[in-house]
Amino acid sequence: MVKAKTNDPFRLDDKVALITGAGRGLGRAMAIALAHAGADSVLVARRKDDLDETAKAVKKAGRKAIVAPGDVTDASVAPQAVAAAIREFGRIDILINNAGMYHMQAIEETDADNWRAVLEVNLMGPFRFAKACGEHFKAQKSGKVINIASVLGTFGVAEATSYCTAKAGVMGFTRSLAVEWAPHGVQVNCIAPGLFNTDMSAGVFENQEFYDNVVAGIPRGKHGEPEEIAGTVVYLCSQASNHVVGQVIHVDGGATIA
């Protein structure tokens, strides 16, 4: 059931969000959270079956969702997804660049193709989708962009050089685009998650010693669950954050302050 509109600054009634990497994990949790806040969604990921499950969850929360299967490394996917949003909903208000790819390998063993693949997903993807949304945000003089980085964009991890570099790039991209678009009424910000229980982090959870070492560095003493990112996402997508520009919010249980 759709909630009645209120003056709550955290409500997103009738807003339209485009979310990449929306098939599972954090992307699915974000789509559901935005639906509960009143937003419809355009869902992008490679696997249609996963997107269909997310769409069902959004609809269960009382909002509409359409799926736009595709790989963010394909230059045609972003404009097609934005066109689908305009065709179905007549507008687009929120962009969440969540699609990501992790790669762990010693730098001596990392070839140029591995390096480029990580940058294509984690850094070129946000560029392509921001570029595709820009004209619509500027025309309506409003918009919210949330780029998903990682705590690994803040500090280095051995044998994760390509991923750390890409996520640091996402933070820089966020700050620069925020300055460029703020005069147009568009707020660009970034969330840097720590360890969350998602498919991308499966390797950490499967290695008990490594997992214990990671958790030992989290003051809260535990990993995050996908739904625990929901409040931060809703806040950054809402008018409550209109004066928040170019910020990187770490949602990591305190890992970056320990």
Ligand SMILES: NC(=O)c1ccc[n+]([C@@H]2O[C@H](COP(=O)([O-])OP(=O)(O)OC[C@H]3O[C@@H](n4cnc5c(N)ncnc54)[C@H](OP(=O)(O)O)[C@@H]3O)[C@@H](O)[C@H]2O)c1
Given for the second form:
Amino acid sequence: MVKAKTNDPFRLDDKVALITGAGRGLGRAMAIALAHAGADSVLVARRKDDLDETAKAVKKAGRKAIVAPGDVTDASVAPQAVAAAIREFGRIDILINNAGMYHMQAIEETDADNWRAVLEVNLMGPFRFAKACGEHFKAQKSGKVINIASVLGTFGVAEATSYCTAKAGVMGFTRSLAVEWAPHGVQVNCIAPGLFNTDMSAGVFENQEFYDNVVAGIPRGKHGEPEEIAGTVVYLCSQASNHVVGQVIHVDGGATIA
Ligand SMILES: NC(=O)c1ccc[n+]([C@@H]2O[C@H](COP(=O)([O-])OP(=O)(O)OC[C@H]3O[C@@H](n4cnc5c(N)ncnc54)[C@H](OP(=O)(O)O)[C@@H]3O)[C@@H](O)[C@H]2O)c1
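Taking the form predicted alone as the starting point, write out the structure of the form predicted together with this ligand.
Whole complex next, starting from this chain.
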């Protein structure tokens, strides 16, 4: 196990993080980045084989990971994952609400079940996991919650109303929970990624014209690779960001300011 050699405020030595959607994409990159910074993790997603791969990568980076397979829409999964963290590591310090699903459908074709399914994963999931972590964070008078929204919580996109609504909701949830928990020493913040190269965005990468159009709106002139979310995540999980409360940080190559 790699031990801290300095009082570097960005280090996360011996902290324990619970990461949802950790089986691949941004969630896996976050777990690896946190491990390099010194944190152990509890990994949640539905597919266990993907979680095992992430756990292997965390171990390679010198830290421990346990897997807690489950669907974030199942009310029993968040309390079970938190219980697993306490059982295995004796504590929980960080919650990253990253599991998400994208959905495109014209509003006329979207029925209530479609709409609910998108909100269940993207918005109810963070609510359930925050509730499950809350008593531990408050009791230890410290904790970090990072909710993953999207630039589509800021932009409007035709035929993505349920996803845009859910991600805008994640931003509002972040601000309100931040106000509620800041007096208890718990910081809640949000990252809004732009286009990243993951399975979720495969549809963009497979359509050259659409991809070129999206990239034309990114001042940096390129999409993000999953590792490029790492620094922001580590920062928001660390002491270095203790006075950052309820913020939405867009990690998007400048897409939202152009
Ligand atoms: N990629 C982008 O361009 C982009 C842009 C903006 C925002 N985001 C946001 O960033 C987050 C991560 O996205 P990503 O691109 O890494 O997506 P991804 O590659 O599709 O990975 C999503 C992860 O979430 C898990 N997941 C999905 N539904 C779940 C559920 N119901 N219960 C538990 N786990 C679930 C998936 O595993 P299982 O399928 O095995 O459950 C997987 O591990 C999402 O919130 C997404 O909305 C991504």
